[in-house]
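Next up: just one chain, as structure tokens, the form predicted alone.
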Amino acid sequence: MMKISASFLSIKENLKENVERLDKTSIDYLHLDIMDGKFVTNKTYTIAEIKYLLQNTTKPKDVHLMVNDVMKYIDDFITINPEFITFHLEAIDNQREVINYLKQYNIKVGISIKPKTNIETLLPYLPLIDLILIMSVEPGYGGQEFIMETTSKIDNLKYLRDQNNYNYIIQVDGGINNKTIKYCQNADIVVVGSYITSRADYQTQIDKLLK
């Protein structure tokens, strides 16, 4: 059955109070859209602030760094405990280094890609890591139009995964609607944010989704 992680980016008004609606939803996960204006020209949530949103929720956070300095923003976001931090493999160049960082803390570790990064740079990773997220957008903005590309990145990475006995859960984020969708039918997660957040009952959009 397939996971939904839901995006907060995109909610403009009432943002503490719409978050915590969406927690009561059957959604799995909450997504940390988390930019530091430098890695994306997007400036995002600080920690306190994302502390101060997520006071009364409950689901497991699944933090999306979008960052150039991933170690600052891991030790930052370590302390919400969420259940996946993921960095983009373009940010860095000690990906390893940040991998076991990660692990000493029981945080399952997530990489990610860009539209244009080729899934061939994610190979000397794949056995590492607990989360691939495949961007079908170009990562900086919610409510953009889902790149079809990604579909063939999606069935490659859980081919590997098949074939190797890998661990990993494939992640998609950026364009997901009730339509796009059916094009991850091989992820196990997929992101969505304005599909669910630009309509009043978040729970109806969700049904949608997963019909």
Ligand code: DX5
The other form holds:
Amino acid sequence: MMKISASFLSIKENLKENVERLDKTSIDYLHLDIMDGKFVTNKTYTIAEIKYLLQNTTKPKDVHLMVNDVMKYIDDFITINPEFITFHLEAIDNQREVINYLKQYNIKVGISIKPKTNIETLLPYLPLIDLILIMSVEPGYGGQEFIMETTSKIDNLKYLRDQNNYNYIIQVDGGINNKTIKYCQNADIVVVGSYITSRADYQTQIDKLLK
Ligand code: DX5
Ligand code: ZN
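We have the form predicted alone; now please give the form predicted together with the ligand.
Following is the full complex, with the preceding chain placed first.
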């Protein structure tokens, strides 16, 4: 059964109250889109803002770092004890060091690639990591259109996992709605933002995704 990680990036009003509403739906994870204004032009929440926002939430947290200074943000975000921290392959050169660092804290390690980055670049890390995040839009903003060409990466990563007995989870993020989700069937977790949060009734939107 495919799991849903919900992004609240596109919620513009009453953010805390609406994140609490999202937390009460059937979603599996809360997806935290963390942007530094450098790796991507947009800038989002600080760790202090996230702690305040998530004060009353209970879902496991899935952190998506779209930042250059990966180590600094990891030190911030390990303090909320997330299930996953995912960084971008394109952001750094010391991937192995970061993987080992997160493992010391018993946090599951994810690596993400942008739509134009091919999966060959991930090959050395496949045996080492817990999650791969395939971006199906350019990172930076919610509400963008799903890039269909990225779906072959999902299928290829599933094939590679089966062939090599790797253990990573395959996650897809960006532009997912009740139509485009059909092209993500080989993913284990889909990240969904605006499709859920653009309507008042979050649970109805989630149910439409899964049927
Ligand atoms: C984009 C973010 C995504 C995205 C999800 O940089 O990583 O999590 O905002 O939102 P939708 O579903 O609106 O594309
Ligand atoms: Zn994201």
